[in-house]
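Shown here is one chain on its own, the form predicted on its own, set out as structure tokens.
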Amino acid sequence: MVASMNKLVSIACDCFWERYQDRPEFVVAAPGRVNLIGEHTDYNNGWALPMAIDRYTVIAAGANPSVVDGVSEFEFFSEQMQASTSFTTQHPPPNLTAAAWSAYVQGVLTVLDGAGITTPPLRGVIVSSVPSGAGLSSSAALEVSIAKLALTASKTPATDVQIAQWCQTAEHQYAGVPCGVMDQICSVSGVADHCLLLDCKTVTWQTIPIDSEQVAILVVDSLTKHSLAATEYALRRRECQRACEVLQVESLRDATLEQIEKNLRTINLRLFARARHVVTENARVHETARHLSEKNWGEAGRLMYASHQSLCNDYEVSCRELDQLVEIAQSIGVSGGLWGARMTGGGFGGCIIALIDAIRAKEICEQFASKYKNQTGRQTEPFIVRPAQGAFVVRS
């Protein structure tokens, strides 16, 4: 059973006491996210429909008495990883670009330092209920919680967009992941019982209500993460940029189906397929937002299935395990209380999400677990996530 927010805070504070024999001065929290629809559109200046989820990264922290040559020093312990890191932002270690949890921590504080924000020396403990490597943005939750801590400790005001963009920069420069801004915005600005209709070009959004009494969002982990993920992600970005050059548009947000049919189909089928996914996915985002607002769960589910097929065939970022889970969803069907499903996240493993009848959640979870084990031998444990509040300060 997932730990509640109060439990996470208690674990973090207890762990802080065990390590430092002191009480934390600051406690902050930031959530993971799922993306209902709008995959690989964010870095194409498109639209997405994410929601923050009730799985959080919590940091308990206080002043660090260790100072090296008058330079602020930071020390953080990850309860999840059972590992610690110590560093200064002025003298980051040479291997900072390694894609490890410490790179996200050090990267955010280094970016803030470069922006003129002086964070006082801190030591802290990080605990999290956001699964790592499942496509639920554990990295964004970590980045945003670190940023929230630093800004709180330094008494520096900042907008949600500034926080998200600083965290995005850290992920680009220090974790080596050329991500869009969707994950960070959602972690900062999530609204309980709502998803965000996010314009990734203007970094503006409107909230779309989700009636959690009628409908539930189910997450099913494939328990798989293929090594292709990082290299293929960067390749898809380059392919999209190349498609823009051929189409002579600033981003694929500005392209139309007619344009790509006319200019890409006969020149490069791969670029044609990539561009077609982005253009059709943007349209699906707006349609899905409308259907969710109207509580038209069946149509929203149909669009989720269409999104998965596009990600599988045109964008080629799915994998057999994700496809199997979507096929299980289809076998349960509307008569079984399941309206639609799709992969979520970057792809090549991770999770699918399904739009289901809240009343039938338990039996649907059991069916997924049983059928996936029969097909793969793997015991997945589906779980419900609810639209949650974005990052906040628990104690300061």
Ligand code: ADP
Contents of the next structure:
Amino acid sequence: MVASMNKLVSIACDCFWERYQDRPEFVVAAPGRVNLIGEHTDYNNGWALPMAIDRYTVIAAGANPSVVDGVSEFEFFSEQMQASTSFTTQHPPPNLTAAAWSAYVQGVLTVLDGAGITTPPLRGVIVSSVPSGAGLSSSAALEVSIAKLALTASKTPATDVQIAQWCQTAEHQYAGVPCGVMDQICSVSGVADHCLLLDCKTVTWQTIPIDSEQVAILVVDSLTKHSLAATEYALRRRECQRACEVLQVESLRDATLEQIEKNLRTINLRLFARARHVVTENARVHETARHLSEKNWGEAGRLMYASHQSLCNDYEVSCRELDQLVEIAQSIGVSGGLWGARMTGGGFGGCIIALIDAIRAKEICEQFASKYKNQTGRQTEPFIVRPAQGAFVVRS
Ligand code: ADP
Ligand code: MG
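Having seen the form predicted on its own, could you now give me the structure of the form predicted in complex with the named molecule?
Time for the whole complex; same chain goes first.
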């Protein structure tokens, strides 16, 4: 059973009390996300259809009395990692590596510092119901919750887009992940019962309601993460850049199918396939948004399967386990209450999402669990996610 917001807040406050014998002055929350469709389109200036989910990272924090030489000093304990980190933004610890979780925390505070926002010394406790490293963007939830905390503590106003872009910069510069801005926008600006039709070029969005009782979004974790993910992600970005150079367009958002057929197919089949994924995926985003608004679940589901095939064949970022889960979805099918499924997130492991008939959720979860166990020996526990509100201040 996943912890509710109230429960997470009380765990964070209890943990803060245990560590510091004090009541936290600030409590903030930021959610993870799933992307319904529009994968690997964000860094191509395209469109995506993400929604913030009812899984949050919560931070309880207060002033840190141990300030050395007047320099801001921060200390955070992550309940999920069972570890703490302490640092100053002016003097980064020399052993900071891309893999360290403190890179996200310190990165955001340092980027804010660079933007002229001085966060007062803080100590805090981080708790989360966003599974880490599963493609549900626990990294954005962590970054955005830290940014929200820093802005609250320093009483600095900022727009949603500013917050998201600071967090994205931190992820690029301190965690070494050249991500698009989708995850952070969604974590900052998610709207309950809605997904966001996000234009990643203009960083503007429209909200699309997903408030029907009929439908639910199911997440099924493949419980795998292949080490290829980071290098292949960077390679895909370079391939898209190369395709743009050949096509003489600023980004693949501006390319058409006819253009890539004519200019890429004969020159380089791999670049052609990459570009075809991006161009067709952008079109699927708009179509899916329309079908969801019209509660046309069958058509939205069909586009999710098409997205998965494109990611698998043209973009080559799926893996055996994700394909197995999508095949299980197909075997359940519309007659079993499942309209469509696809991998979500960067790929090479992580989760799939499925669009399902809400009243059949229990039996569908059981089928995924037992079939995946038979095929792989892994015990996955599918769960429903609801479109949730973006980051907010619980207490200040
Ligand atoms: P995803 O964003 O899909 O969950 P990433 O690899 O991008 O996967 O981010 C996961 C990383 O984010 C973790 O390895 C850890 O460094 C950091 N992280 C996320 N949540 C927490 C948390 N609650 N406490 C500490 N670090 C976290
Ligand atoms: Mg991430």
